[in-house]
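Only one chain is included here, represented as structure tokens and corresponding to the form predicted on its own.
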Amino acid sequence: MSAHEEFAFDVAVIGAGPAGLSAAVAAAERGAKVVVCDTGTQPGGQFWRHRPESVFPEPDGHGHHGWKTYLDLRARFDAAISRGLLRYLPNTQVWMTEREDAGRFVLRLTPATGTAIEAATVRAAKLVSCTGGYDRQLPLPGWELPGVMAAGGIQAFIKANGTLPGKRFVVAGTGPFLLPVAANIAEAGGKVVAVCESASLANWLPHLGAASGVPGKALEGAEYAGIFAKHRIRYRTRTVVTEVLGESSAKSVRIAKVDADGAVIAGTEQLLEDVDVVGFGWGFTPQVELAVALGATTRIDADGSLVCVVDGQQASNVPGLYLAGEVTGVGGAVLAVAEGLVAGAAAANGEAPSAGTARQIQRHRRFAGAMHRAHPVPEKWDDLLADDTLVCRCEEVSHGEVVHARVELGATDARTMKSFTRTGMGWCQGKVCGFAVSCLSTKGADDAGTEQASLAAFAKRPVAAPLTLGEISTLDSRQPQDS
């Protein structure tokens, strides 16, 4: 396949993380001819990110959960490639999806890094989108300093490089994901000064029924508790970082206790010094842009994210479009694998999931809902912002400018805010600031649908990834060849 050639496939899969790997395997094992487009250079996605496979010794799965599942899926993935049923396109980003009159999906591709690419366009009868998500970030004073990272970015750095991006860490935000990040840091030799969890663990009490349906999560929690005890990691609940301090890079953080609404409790402030990396994680934002561009129906999930609606076969309202993983709601790798297997089978031959698989998905969905409700984004998170705090780092838009646009110019949704202030118009295209901008734009709105409309409008973008004018100029509308 060359950049100037096109081939038709039965099923195209976007992503090669837990959901994408599963979907590709399930479709290929049912005889479908499958293509997988993946931004990574090797399968695994963010969850199973590992060192380059050309490096010796081979990754042994240390620090990964579900590594046996990965190895099983990977062996079946490679077997499908060897049988000529699966084409893997690594380092490939889908920047636009559209449908032809015949209903076939057209995927426009660009290199994730560099300039080389195997094909600029792929066509397929069915599409399984497993685009995953990215770390949700909230602005606060000092978050633009070097040394401030996404919690997932720290973990990815360790998994990919086998080393640390610093020496002394503070991990802050909310949700169980903070635990493996801190554990990975400690096991790699770093010092975790503190883990600051904004929620109270008592929030789980109303959700013990949902939690008991996924006992494996309790075992993971016990494992992390052991690592925290071994490395003497301080786990502070109802605590947030209020400011990152430093002249040219992060040097210390100011922390404080918060009440149930996330408001700082006066007199509880502390300074944690000698910190060179601060990792923030406020959950994840599903990457729904490509599905939304095709017309997929969306809803607001329990964590406030915009997610896509699917049925029991992971089918969206768009004929031929199946969705799996974070794009249908953040719920973890086990759920993503189950959804991917269902989506791949359904895309290949319309097969319905077994009753056991359907129950497994339901149990994990219930657990995910409980997790989101136990670890909400603090309602008053924006109380920490000063007028000069940057909200959009790409375009250097301050909190004061955002408030002015909302109050004085009527920018009460993220898309209007974007037009007035350029928030979300930089290189990341709102992946970092989008959630915060939408919250700040709709603040005070009484209509429950306002938040969904704001996020949905922000997710609508015909170009889902940065690309060059040269790539646009070479677009063509040739009909596909038969493979």
Given for the second form:
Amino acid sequence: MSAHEEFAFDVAVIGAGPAGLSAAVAAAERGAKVVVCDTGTQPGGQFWRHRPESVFPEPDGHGHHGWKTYLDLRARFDAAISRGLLRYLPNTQVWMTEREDAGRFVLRLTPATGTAIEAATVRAAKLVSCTGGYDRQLPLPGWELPGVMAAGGIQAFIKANGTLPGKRFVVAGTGPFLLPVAANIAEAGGKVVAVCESASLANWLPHLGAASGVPGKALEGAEYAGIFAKHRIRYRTRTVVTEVLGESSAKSVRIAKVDADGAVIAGTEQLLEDVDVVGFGWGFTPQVELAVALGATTRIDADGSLVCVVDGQQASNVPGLYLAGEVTGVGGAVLAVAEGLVAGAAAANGEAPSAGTARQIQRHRRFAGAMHRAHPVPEKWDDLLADDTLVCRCEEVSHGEVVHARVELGATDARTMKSFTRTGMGWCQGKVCGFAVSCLSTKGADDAGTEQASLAAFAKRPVAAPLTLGEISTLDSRQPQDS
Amino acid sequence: MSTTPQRITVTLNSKPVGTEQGRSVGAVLMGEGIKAWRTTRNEGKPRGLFCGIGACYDCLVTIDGQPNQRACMVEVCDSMNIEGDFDA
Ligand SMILES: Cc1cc2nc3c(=O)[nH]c(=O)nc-3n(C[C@H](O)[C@H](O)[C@H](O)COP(=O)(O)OP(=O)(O)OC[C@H]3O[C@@H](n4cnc5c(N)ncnc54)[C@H](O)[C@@H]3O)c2cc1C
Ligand code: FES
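Beyond the form predicted on its own, can we have the form predicted in complex with its partner chain?
Complete assembly follows, chain above in first position.
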């Protein structure tokens, strides 16, 4: 068998998180020959990240939600592998996807860590992209200090290592996701000095209808309330961190109350001392770049994220390209599983979801919409930025430089901003600063389309990961050039 | 979890340090109280873990002679050499 044929499949799935696992299982159980590429060294994605199975072969699911669902999906995933229906490529990052003339998808692969890889290329008739997302960040004074982390990064650290990245924590930003992060820190033995939620919980009042459609979330909420009470964790609403202080690493944080627009209320500032880790989370940014590169249609979701548009079968506008999980809108793991199952079935044999599944997806989408509206990024978040606050961490571009480029040089979209200031041109390719730079570039624009175009420009990356020269040299002249 | 992970030794800037299998390079550094192991190109500022999941590239470190490896992604193994801008 030639290497080409060996790595040709009916369905390729990118990602082995809740959405990707489900899609792979659904497709393989319908008889499709499936390949799963995932950057992780074991299945689970962000939500079901667990300690290395090479060392801990039987994880007990401590600190996890929906672990039974994971075990069920995992058993089916492993069964499909042993029946020869599923090929699993861990530690494998897809850095580019293309469509060949025949409509087949070509995935170009690079090792996520190290240098060894099973295949450099796989081909498949259908593609299900379930690439999830990462914590959305907003710059603020001191956020570049060591000890400042993404809230999800702290969660991932605990789940993967079974240890804590510090001793005394402040968790800040917005959204219900701050709760499990604080709860896991406390349960692992860390001190949570405060949880700062910028929104008012009264923001939920108009959305109780949507919330009651997903009763499981209320149960989870009660569980966190119990853990917060047990560990005496202060949950402060309408509160933001205005600054992280320290010389070579975080030592303390300044917090303050904010009004409904996120403007600091004078006289409410407070210093929380002796804090060595600060975790920020302003929702999540879906990783849509592979889908965007294939031509998938995007829209701006209720949380301001650029997400891909799909139909009731999770099909995008690109023939053969299905999308599930955070890439179609940030909505949590239960929704990601439901969407993955639908996408996998549709990719395998065009099967449509049952009415019940379609309703479940609808209910969770409504809940997600309510959540996004109740936990917006504060309108005036950039009031906190000083001239010398870094906006782009990689290229070390300051807020002052960004404002100068907008006001004096007319850089009023992220793409122009990038070419004038180098924001988003470093190692992370704008993953960290993309949302903020887009907001800062389009500030004052009254046309909603400007924002979408600006975010979309950031998601248009020729390659989805930094590459070695050898890998770049495999590109032929048909490849898009840097944009 | 009933398994006991094996004790291993890694070197941090040539200094031998005992740790256990099943942790990331970043977790081992943090466990030794090292919060930063890279210095930024322009301003010479210290950096360590930020996103924790391989997205931000803040945590780059040299592992067994290979530069620019993400400390949050790589699992330690026995005799691994970890080098960066830090005092071990
Ligand atoms: C760091 C972090 C921690 C989180 N922790 C929690 C939590 O504790 N509780 C909670 O309710 N929600 C949590 N979330 C949100 C939660 O992850 C999502 O709701 C859910 O996991 C979405 O599932 P998914 O399958 O869409 O994506 P994910 O679980 O993110 O899975 C996507 C997978 O695709 C892989 N991938 C991405 N791009 C590529 C590529 N180019 N090539 C190969 N593989 C790729 C990723 O490595 C990942 O394994 C967390 C999110 C993040 C970012
Ligand atoms: S901490 Fe972001 S890539 Fe390692």
